[in-house]
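In the block that follows, a single chain appears as structure tokens, in the form predicted in complex with the partner chain.
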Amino acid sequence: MEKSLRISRTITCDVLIIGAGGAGLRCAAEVFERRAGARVVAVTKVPHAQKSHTTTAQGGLAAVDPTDPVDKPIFHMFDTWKGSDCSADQNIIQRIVESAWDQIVWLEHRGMHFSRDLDGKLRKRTFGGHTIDFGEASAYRAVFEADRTGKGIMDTLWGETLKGGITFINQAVATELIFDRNRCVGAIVFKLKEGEFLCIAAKATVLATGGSGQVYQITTNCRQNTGDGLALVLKAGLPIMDAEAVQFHPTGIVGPGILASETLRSVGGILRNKDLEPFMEKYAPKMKELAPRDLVARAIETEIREGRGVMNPDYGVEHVWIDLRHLPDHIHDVQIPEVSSFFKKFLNIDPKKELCPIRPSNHYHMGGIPTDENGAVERGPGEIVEGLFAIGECASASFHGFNRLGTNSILELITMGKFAGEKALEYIDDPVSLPKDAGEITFSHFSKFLNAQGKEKIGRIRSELQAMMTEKVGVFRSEQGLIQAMEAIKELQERSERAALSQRSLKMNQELVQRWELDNLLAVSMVIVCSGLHRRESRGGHFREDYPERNDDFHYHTLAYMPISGDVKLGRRPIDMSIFEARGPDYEKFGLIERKY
């Protein structure tokens, strides 16, 4: 049966936000604040903006309070630079860190329910990697809303944008960016619920589609994080920066992939393999369980690779144990109640009496769509695409370089979101005109999906991709593994062409969308692999067994272009060192320093 696909409606707006998570909605709120009555449309894959992934961020967001007697912005800048393995851009670090507190105040005034101290002021907590006096002591820098900071932000921003008069298009995916020469003029959107294609003309378009965790088998990311935004720009011939920079958290709870926080190790949890041997003694005789995140993650994966892992029969995933049985009751009940409750709720395990299964989990994508300090998307170094912005986890400005510090991500959302909103307004008095062929790319893909013949199954190809990426492009990478991964992706791509859909309806056909997502996952995997292959060194989240040290010949950002599926071209963008170059006080701390803690 041949379906003829068509645009059912064309709508126009001032600003189109693709992805209504924390970043997208902060941007929308800024537009309303500066231009009441602006027409803002926000598209989201989930059934309602509040369901976006930002809602699960727990820990907090970092910001230096100007009334704090000991903390200073320069310390936060230093921590971010050091944490990034000297790969973040210093102009971005400075801009975000210096505006952080104003953004906290903004959220508070708009009703976010921050946790309070006894005086009614915002409470603060410490977080890994955040220090005062350049590493001398832990900084109390993270403000938070209990264990649901991300939800607090989402609720606040949803409320503000609602008040501003935003139009949400829920359960819909942006499938194509529309360009008029060098200007982005909107996007094609597929509405799942109605099974309709919309053409949205916009004076400014903002990509805020979040992470790409579904590339991996074990991830803390939600089901919708299939790297759609990255695939969209690749198809438009634009680059992805530092795609190889992926963060893995050492202790994900096997099964649901929920984070088991660092605290488990700091209160005395012991990692054990299948023979119950406390294996960290071998890898870090002094620090043991308290060694840095990446070292712990590699130790766990080595145990599993060498056959000392345990298989979880229900999920078919190998893991090691974290042993918390020896800890006194008060530690369980007072210091780690949330994590204990996760093991109870999702695995029916009592950590006081039983061993708990954990494995390194994909957590965050530092790499993304390259932008300048306003979130304007770059085609190449210093060359922006008019009318197109990218913010949040899908973007790379770059605030995190090759390794993100905890609590720095949601800070990035609310600052870059604001900057992009400010800048997007500069376009809203410039009319746009749509090219005639808008939608054709989408229709050619979707009709290919709908008409495919063959016995391959989308779910199986996706699982194979995720398992392969975890094994070969996860915590460990090597020349040989990456080359094998590249071949495997090409083969999976071919097989995906032979996956017939079980039904051809367009209305809430989730299989159809999963087929489209599979293409995105394959595209993102391919650029991660090719960028990682090129980078013959180890830096932050990118660890090469064959090149285990950082090599400053690679002191640049990788740009990967893939206008045609499978055909990757690489380029470079210099890393901004403006704080170092300004030679102000303490500038030497911003040189090419070692990331040792």
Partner chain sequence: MYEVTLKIKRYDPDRRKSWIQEYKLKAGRILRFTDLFRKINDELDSTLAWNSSCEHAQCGTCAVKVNGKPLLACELLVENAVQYFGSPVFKIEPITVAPVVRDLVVDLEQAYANVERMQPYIVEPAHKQSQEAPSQIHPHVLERYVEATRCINCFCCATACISSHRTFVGPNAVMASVIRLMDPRDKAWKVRLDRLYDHRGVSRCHTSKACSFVCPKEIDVAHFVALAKEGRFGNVRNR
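Please supply the corresponding structure for the form predicted on its own (the preceding block corresponds to the form predicted in complex with the partner chain).
For this one, just the chain is written down, with no partner chains and no other molecules.
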């Protein structure tokens, strides 16, 4: 161990939250409401919690109003189950859906400005895969704040946690989880600006680190989403569940890949190919543009593959169009102002008058750290790690299965944040004991980074990884492509060992942080590829061209362990089918049903 690498100080708290986006702050708010005076520390990678990726969520969050004369929670449960390609856990679906409206009320009572209609009622919009009467018609189920719903949630939660007395540690990353036997007792945290290592002892630790979109070349994710939480648990010998379940949003803006919200299709946007044909009726005759995201993404890619795409001269990529020209000015100006502004800002296109170029962009990781219905992390099926929780996109309870419906992610983060906060309180009266070797794993890794010799470039390796994952492990996959991807990752891992840093200071060393992120991206990529290679079927966002049908021999969750870099071991967790097994009203809708739209 390098003498210069040491723990500068130790901090103690009741609850440590790693990640300060919507899930993490909802958890903190729940802790404060139930235990005034609790000490909560939130570590965030970004300069301010308000820079968290939750702020970019646009369209809304699904929740059934109990006074709605048409919609019912059972319809939302069915849509989520069907949308997941029969691979979400039904106990999780039921608990989250039944808690949804309470969370809308909770947010509004704390100041969130949901959009309302002229009668003063909450305005609602429809999203892909959300229906009434078990698929008979589109459901208007998503409440929203214009097209900046995530920002509204973050404003509300940030205020609540400040009132509770939260302590933020900004521009910092967790590099190691600390365990005392089977109990997590905190983490080692690296402060990027100061170049210091902190040891944070916590009675409960909550991972809320967000997604892993930077694995791919074109993504809607922010620069910081490098799968840090997933890599953290892999290094601790814990599994990632359903790593192969990656979502590609159908409408990424060509060039930057920025999200053009599903709201555009919910308000009437039409997808057109190079001949201006509206093509979604061929792929989803009933739902058309409002089919689930995986189906729409594959439809777009198929149009392009079969020669009906449009070559963009500025970026040299093919795309299709989304047509918004027929929408009234009121919709452009009131319901989708921010999304419209993206086309103007990045492409100099006026959506009121011109067609907008879009193509699928990596968006969301349905897989993640396996948890139970309270967000408690599982080492194996039914075997929780005491004192450790995971919520938000880095976690997999699993509410989304192999395909997430639009608006269900924000719903999940506020409900699971609440549940984890409630459960974490059970630990905060118990003392914790730190092991003597806390930090040794971190110092070993950082010493390797600082002492590396060679001429390989971190940025080049990262770019090659992203390009390869986009080509081989994207919307369409095959055994040959996945094997090639696995070999490529191994080679890139070897090359990364020869990537020397140009300067070895710990303070404000962005190159050091990028080297640490590269290890995380390589680890997450490897478990995605190995899990996808094992799953010889097509299910939701995981589409194998060599196995194009769903095969219910694979009706289970994949668990991937990788305590040693590159050495992936696979296990299984059963998919909960408790609604079906209870044989209640409409239970047959929750069997292994055919997935057509």
